[in-house]
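Presented as structure tokens, the chain that follows is alone, the form predicted on its own.
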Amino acid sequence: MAVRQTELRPLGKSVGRKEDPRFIRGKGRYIDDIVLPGMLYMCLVRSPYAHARIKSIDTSEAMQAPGVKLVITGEDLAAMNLAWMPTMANDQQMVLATGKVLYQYQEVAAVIAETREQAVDAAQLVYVDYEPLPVVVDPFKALEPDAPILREDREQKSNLIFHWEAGDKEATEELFRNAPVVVKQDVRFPRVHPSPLEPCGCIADYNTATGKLTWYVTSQAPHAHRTVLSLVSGLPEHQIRVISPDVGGGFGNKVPVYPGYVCAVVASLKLGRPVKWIETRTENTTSTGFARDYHMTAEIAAEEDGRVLALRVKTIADHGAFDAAADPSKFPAGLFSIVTGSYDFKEAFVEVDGVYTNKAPGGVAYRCSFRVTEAAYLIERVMDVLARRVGVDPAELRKRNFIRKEQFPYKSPTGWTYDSGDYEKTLALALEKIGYEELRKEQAEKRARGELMGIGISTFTEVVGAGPSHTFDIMGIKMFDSAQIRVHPTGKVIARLGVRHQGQGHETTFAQIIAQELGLSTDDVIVEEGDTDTAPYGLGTYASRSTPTAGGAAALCARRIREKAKKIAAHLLEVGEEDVVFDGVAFSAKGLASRTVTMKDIAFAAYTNVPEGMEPGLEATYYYDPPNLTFPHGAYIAVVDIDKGTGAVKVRRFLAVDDCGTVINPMIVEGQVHGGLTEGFAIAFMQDIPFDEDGNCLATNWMDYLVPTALDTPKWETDRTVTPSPHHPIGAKGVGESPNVGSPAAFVNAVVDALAPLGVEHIDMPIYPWKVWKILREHGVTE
């Protein structure tokens, strides 16, 4: 049948999800669905202190239990040098605690028995002898000189991971002692947790006749998985074989190396046996990757009108016990210096500090960018405190800051390179769509009642696409993506890309760019990732970088497979490859349009008739190092009522317009955009990891930790407008991160702007209903 002409070329168009019929019918194939011959299960027994000695470690009883094979603890695996693990902050963490704990919930011995069951029980008779030591949870107090020490094993005998500055100091306080107006702000990032609908787990398959083994794992990252784990191991990188099958989210969580993976390997090599471990939901929530937890403080110099002159912001970091966050190398706090945001700064000065606590390791990308959600969160909260200083509406300050589109490629005073933007343009449309001047005159007439409406405005940058080997590496490996694309002789295709999707779409949208460049329908495009025996070396997926690299690399390599087809092409058509065009759907002589091939007559003589001297074949392999991050952006407006009885906020209506670059699949990335604000929705109104001042973790599983349901959510209203990244061989910039980053500070600002006749400046997330009761009753207008 012939291919329709809507069918090709389907960059730009909604095409229907590749994956969702296997997912819908419940046929996704996920870690626990994976039974092996002969499987054993693992249970981790963790600490129930914060922080404690180790007196002793009990295991006969254990080992004793019906069905158990194997109990492993820290002293073990120190006698096999196994003890520690490198974290990809270059710090280095115990893969199952050895002298003492330093959080609760940290992994003090593993049970491997015949059933799940047996080692769940048996995990229970693993006697642990404690000695509780003085816990510090808050980071301020880990700093002060009298602290407990928590790292030991350090040289440095002090919580202080690290102090990071950037920007320029001097110039920065220039401008801030002869700044007209100066404002600061103090604002909390409370720790949060990505809470994926699967968590972590892995099946450790190690065979005895061959020395290869076969790790099965929630991984976000399959090859730096498997370089990190022969590091760790010993075992040869080409004797290891990671398989992420179908991953339940990821959100950063299933980035790094936790110590379950490696216990789990550890039990595979030395009983020969398939071991399984899936965590349950309170450990996942309790012990891997949190999100956030920033103390920020921020000031703005500016002039009487309110154009910024300066930033200043002063940051302290809480990493928990082990500095495992997922930060490139060279950016100890990630892309934290984005934090002049969409505004034209004269200078800026930056510095954080991160901290030792007794709470989990791993701070995460969590739908983030490596800390640009806390950047965009401050900047866009304290641009709205200097614009109710200044007596100026705060859409009106930003247009006055903005970086002009003229301005792009822009230097930040940070560092930083935007490729490209037109900022005025996006909070023009979203004004104008969501009806702002009419929601103002509302808002005036809703006070004149003594009623509490916000208007909140977020103009957020972005900076995603991780990243240019020059810049971005994960412990040391440098950073970019692959593509390896064969075409078959009947013109279908199979692709194999480095990255590893968790439900963002990826077997749709690159099938639409290879099949794009290649002029053949989607429906001829396989897209294969997950393993690396096959897949080319890759980096993973996280902070929005897999269209920004791996869709680079996916077009760029079909772009070399369609460069051999022009001289094929040339030798059907019997003329000179400079007299061949290629028009999107068929090659054809120039001049003679009725003289046209396809890419399927093209891939058949590819294995049949081609030019004397030409190697057969049609495929290519392309590592794409892109020469820049992307900058995508976004104007979102919150308009909320809140209740004067009780202090809820209703979000009313919510508007975001967002400029991700090009866009391949609107349908997609309409859903990345609902799915990015669900969750920040949730952390502005609903999540926070607490502690007591025991270092006892207070919200331990989706009873305490709030996950919004369809009854929770508001109606998202979107749209957006269209700026091409230069750089980017398709001009994508990458959008899953932006709304999470841009829509907190919207909804924050909304409720302020709500409050702001009573004089309020500020609150802090999440705003649960009893905070604003509180502030309200304390002004005495509750009712």
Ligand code: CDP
The other form holds:
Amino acid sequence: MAVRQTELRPLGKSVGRKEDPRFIRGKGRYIDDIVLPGMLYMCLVRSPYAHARIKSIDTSEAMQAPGVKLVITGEDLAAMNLAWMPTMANDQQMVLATGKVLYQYQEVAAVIAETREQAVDAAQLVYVDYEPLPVVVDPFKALEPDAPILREDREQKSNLIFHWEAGDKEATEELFRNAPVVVKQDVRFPRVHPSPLEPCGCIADYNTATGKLTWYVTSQAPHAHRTVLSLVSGLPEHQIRVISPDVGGGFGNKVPVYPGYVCAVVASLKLGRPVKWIETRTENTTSTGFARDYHMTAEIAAEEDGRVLALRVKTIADHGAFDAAADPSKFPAGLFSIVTGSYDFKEAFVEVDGVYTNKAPGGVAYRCSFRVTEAAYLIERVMDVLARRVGVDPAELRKRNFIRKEQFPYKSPTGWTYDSGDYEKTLALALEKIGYEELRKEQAEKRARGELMGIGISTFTEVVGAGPSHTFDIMGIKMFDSAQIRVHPTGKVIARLGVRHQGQGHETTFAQIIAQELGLSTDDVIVEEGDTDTAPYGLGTYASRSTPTAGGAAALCARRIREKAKKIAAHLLEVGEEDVVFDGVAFSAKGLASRTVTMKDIAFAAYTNVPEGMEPGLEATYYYDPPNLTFPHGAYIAVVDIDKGTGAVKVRRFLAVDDCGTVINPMIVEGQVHGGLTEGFAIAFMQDIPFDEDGNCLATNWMDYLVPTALDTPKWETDRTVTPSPHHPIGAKGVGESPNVGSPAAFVNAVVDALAPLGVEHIDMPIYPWKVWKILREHGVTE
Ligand code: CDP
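May I ask for the structure of the form predicted together with the named molecule now, the form predicted on its own having been displayed?
The next block holds the full complex; its first chain is the one shown before.
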């Protein structure tokens, strides 16, 4: 049950979401709700080919079409030195194609007209003469010596983007040489898409009189986008205002800068009128940042009793035509080296090869800290392979290998320092709550009757809160985050943060943190994000970084206010500052509990009656550069039954026990977990973006790329343990991505467990019924 927003000491309470009244009444203000006077509309012309030389583009007929104001091609942009733009992974990407196209649906021209319909109609009249070229869709073939070189602009002799390693190769090899047990498994994490309900879009509004560009955009990182736009366009940064209005889901899809954004800005600069561009669903699915697409091979060296020694991983990462992942520069494969997970490996060695193919660019962190999802899935899957090989129950195998509570802060063999955790406690709670022993008994009985029931466990470790600026940056911009708090004379507060939520509830949770620190209620605090002219600089919301970074900034900023408030309280109470105590609601004189002043009294005094010599007012800004990442963890258990006739998998139960340190708002955390589990379910059972040999994308909209509904998903059961982060100001860790990161392995492990009596050791996602049905048929289980 939600509690009232007027409650004092709100931290840790399920305060009702402040943002919901506007969302559930249709009063949200999303990008396509914004209509500016004189606004034009843009439509992009896209390539039907995955790889083709552009021989010519004829725009003359489109230019004559009703309402058309401008048609832009790559050549036009080249004349302005804007044909290419940097990606957030330090690659470069064509804005509009020049010379050739590299993937189906690539942006080739932009048509701007008075109405959206006119722009769409005129886009059909742009004639492009293509000469098809050989297509490379398979990343393994892309690495063969005779593969066509896709990126002629890079002047390189292969399609390899990068080779990246972590860990100690020699020490790992040594342990493998002498290990009694070695297991090996190929695992693919399919190409999936974040698919926010609201696709990407923007309005560029250049004011020819003031020279100021206001850019409304569905952005997860407005400040970073402002800086990138300034660098790309040459416009001075203070003359760019980025406004990210309500955002209808992001999940990593709204971190990159897309060609449509740049084209809309160019069009507005040229025409001096606002230009709106809103993608269609198909454009979103086919051309904006996809996620995952990792082909991984993992080997574990272990003792006979299943105690792990070393981990070796080789990965081919299909990045598509441009490396447009938003990875920190030190980490071309994101935080994939967290792949040793919750287990105390002595050594590990991880290699990742990034590869160009004729597919749309991406590799974005879909509800994920830069490839942690791939890592968590891999290790949780392969631990099950090991359990089966050594004949140890998967829960027991995990317990034998957990990093123990007393080992924290724990240094992993690939260089991470885990802040805190209690894996045994979390798993013990999950096993007890799901009734693990009884389920195993039931499974044994069912197996004896030939029925297929499976139990899958995932005890994952997460890595969130990018990041500490000593290690993390995006395009050279150091990562940290910020908060600014202004207390008005009546004790009401406006707080602005450098992050930008897309539905996660920051307007409530960050108000809770601030209210808790200042002795106010959530109702007293308005949280504003997403306007670069008003919010302090920050790197945005993705990778569950908001709570670890901006949440820390909010707490420390409020404490800065409280320090000053204490001085004013001393003045009002007529005692020395050292004699003032704060009990979370009011300030009082030590030993004189009856003499109190509240933050409201203090706020009024800050503008009317400050001690002599003190600067009036009550506001502060805090840039918080966290000392480390935070490492949430969880124990998830899935129980499935498989229909032998159809291969359909029914998830009978799913329990998620999460540990994200101090919880700000349990109801919001539970909502985050439900949402992420739903996505994890879809990834495990429903989603993939395949391509045919010619590079045609075969999942172009939600008829082919399936999005789950409440009808598909089981009833989620949740619980939690609390292991605070020792370095975060309120002990909180991020949570948003945990369920997406941790759940796919639990689902797949459960299905493989159900099919284990048939000798099945692995099935790649998505586990479509036909895949299971084929296995059942091959084993003579079904006709
Ligand atoms: O960066 P993002 O907001 O996507 O992820 P997050 O920091 O994990 O937060 C997601 C939501 O859960 C926010 O509203 C957080 O403040 C809330 N949360 C919480 O109430 N307690 C935590 N320990 C972590 C997150």
